[in-house]
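Encoded as structure tokens, the following chain is the form predicted on its own, with no partner shown.
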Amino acid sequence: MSLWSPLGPPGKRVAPLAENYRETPLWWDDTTFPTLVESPLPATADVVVVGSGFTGLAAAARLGAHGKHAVVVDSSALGEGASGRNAGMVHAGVRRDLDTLERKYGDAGRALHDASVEAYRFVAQTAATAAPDAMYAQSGWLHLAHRRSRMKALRKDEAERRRRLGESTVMLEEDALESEAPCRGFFGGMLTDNGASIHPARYLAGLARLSLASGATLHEHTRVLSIESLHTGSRVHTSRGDITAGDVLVATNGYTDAAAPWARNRIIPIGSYIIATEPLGDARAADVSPQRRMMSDTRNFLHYWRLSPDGRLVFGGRTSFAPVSVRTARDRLYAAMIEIYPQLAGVRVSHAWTGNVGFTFDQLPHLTRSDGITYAMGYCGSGVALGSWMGTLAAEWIAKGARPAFSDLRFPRIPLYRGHPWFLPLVGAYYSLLDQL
């Protein structure tokens, strides 16, 4: 078993580790997803869904439940994506303020925004009635500025959120955060009920189920290889065979490839690591988090964090914007955890895993249409609750033409970006250094 050393620089440190540990999601441990016989390709359908995550999954049920035979194909198995292993942390919103979006886009900027809030509910309705076991909690959020001086951006962002969105929220100084965050390193946080917690592989397996309810059929391990455009729907070829359809919806984020080459060009994966401790026990977890808030740091390289249900401390980040093993990054984590939380040094380490996240170049999530094709992706790490409502809003676009008001707004790319991020470790330096500021 690895040792734990507080001494000598962070990147040296090794995580102590459970003797049980392993590098996949906490979330598998205890999840059940719907088994699914392996069957034929169908020749035809209305629609081809490329992945099986909270997109693709939603934008299923949504679709039979309009009478469209939808067929969801996934190279993986069932959960296996970042779906099955984001830390469950649900909020409404995307990473560009409301003033930001209606001066730069106007009405569809605002409209962007809604559909963020119209997510957040649609994951509380949906997880009430089609997964109760993902134990899903309003649980409020805490962002914790790892800097003095980004407490101006996050009073900003406190008036703005009550006076314009209606949130709650409370402004907490550095010698409040005891009752809220009883950790280290922070001057200030923002206190908002925009916040709430899930178990995200209970959550999609009840995603999967409400999609089989519907009509629809998933095909695990199928790989597409090209998407080829006829002159009245697609032809998708696939490594089962092909399916041709009237519509095809790509709903792979994060792991877009050179199957969707319109979309690999403008979708950046970037990988995020996440922790997860031993159970803590109720007096530590309690010192952790009294009011088991979900919680994040202002640094780019952000740090995030929240209580399991049976008490774990799950604690993730972006340690790097190249890629690193899990074994780094999960003794970077620990390192950094440990400065947080001084308390929880020597707590094992039960399980490390990681994940990608779809970022796009104007960090926005888009959903869009080209040559015929839908795409639904870019979340940029809030894929919980967009991702479930940017496919519902795809299978009423597909099956109704409700075209969303922010469907025109500009999917970007840049000159030479073919879906390899050579670009990210510059960045990275860049966004380091702002982190010292």
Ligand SMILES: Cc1cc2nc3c(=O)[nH]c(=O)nc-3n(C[C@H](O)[C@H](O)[C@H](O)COP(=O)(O)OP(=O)(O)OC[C@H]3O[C@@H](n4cnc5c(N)ncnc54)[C@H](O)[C@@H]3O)c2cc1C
Contents of the next structure:
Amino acid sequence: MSLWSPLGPPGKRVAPLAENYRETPLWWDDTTFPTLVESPLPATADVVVVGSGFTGLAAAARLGAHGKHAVVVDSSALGEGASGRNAGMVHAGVRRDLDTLERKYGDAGRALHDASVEAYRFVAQTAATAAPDAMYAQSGWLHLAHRRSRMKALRKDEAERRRRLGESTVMLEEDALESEAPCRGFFGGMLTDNGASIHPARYLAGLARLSLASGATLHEHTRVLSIESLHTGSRVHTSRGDITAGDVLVATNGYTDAAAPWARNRIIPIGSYIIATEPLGDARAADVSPQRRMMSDTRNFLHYWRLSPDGRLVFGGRTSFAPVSVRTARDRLYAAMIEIYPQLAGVRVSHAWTGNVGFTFDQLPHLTRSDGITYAMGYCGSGVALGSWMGTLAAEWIAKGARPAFSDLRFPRIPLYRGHPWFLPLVGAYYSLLDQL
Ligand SMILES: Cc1cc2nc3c(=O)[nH]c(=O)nc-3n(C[C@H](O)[C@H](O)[C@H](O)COP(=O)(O)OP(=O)(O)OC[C@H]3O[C@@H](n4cnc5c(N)ncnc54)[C@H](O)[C@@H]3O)c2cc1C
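What would the structure be for the form predicted together with the ligand, rather than the form predicted on its own?
And the full complex, kicking off with our chain again.
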């Protein structure tokens, strides 16, 4: 196993660091979130939204548009959840292809797929109007085969996307990769126009402004402790007092805790890690990604990467299914980045950070209701579009009774699971074995 392998022993080589290196998301450096003055919680609200990420804020904005007063509460500050920490890579689709969705779930499966396409459009429209500074760009997506054996599945995927989904796609063989991805270690790839980039924190700030303008109130540093079902509505017990609400939307995804045990037993939080380099300069940036595509590979221990608007390489991955420190993950990611782009050896890392992805046991997102509480979560690493749209659909359901066709899909759980994913090291070992095949 190579010294630079992401799965190799940690701490062998240390990534070179910029002087101003920090372990916070790159995106926070140039985002101004709306200033929220702490105010007492109201005793009542039409709707309490738990979580101020894409899901919660998109929901609050749409609820306001329907004349419902939403009170958004978050245990952290704006941007501290995954919505302010992700890579800003946007796409339509979920982790199951359309054939599988239709075969297993019939019309509900089709409806879920269609919702993901709507979600993709929604981000483009919302960014244009509410967050033009988020620099949304229709960049396309290149998915690269890390083993020759993965080309077969990519070809099937490419054909389905072209024929059934109307995407503009093309397969690139190994010798055609140079113009798209001058990088090492791949045997070809699938290029699709289904991919866009966005500055995620600025997009989130735009959603926050939109929800405030629609009449919502946002309360940071307000942890929900429990939610009590009443005869009509719910009482939300928080660290700063109680709120009685007609409806509650739980939008806590990978940060779901004991306040929402029903969801906690169904969501698997998995850490994902990102590094950003110093700005590469135009020539070097063009040498990394001439077309500025969103890129990812076929590993289960997936790597994903893109250029930032100011020309840094933003390179992310799972690195481990067990929790590791940001420092360890950073060095592993750097090693993986240099394996892919040897020409970047020596380039310094300016930022490294982590966040929680919310996985589910069926690897599908869920918008559903249990015991009168609405839940929207489980985007499995694709929540920029899905979160924004599931929040919006949740608001339509709450305000207008418009129940999405896929809301009946069973949100699975397994016995003995209570939010602590004890099985991840085992799953990780299995997947890393698969990645070698
Ligand atoms: C490193 C990383 C990279 C990613 N890259 C991409 C990408 O490129 N493209 C993509 O589509 N997706 C990506 N994702 C996934 C995406 O960021 C998420 O799916 C999405 O942000 C989820 O939004 P959300 O609003 O549902 O949850 P979050 O933004 O995570 O917000 C949930 C909020 O709930 C709050 N909360 C939890 N419990 C409580 C409580 N008891 N009381 C009050 N508040 C509570 C938390 O504080 C948190 O702020 C990435 C995720 C990570 C971590």
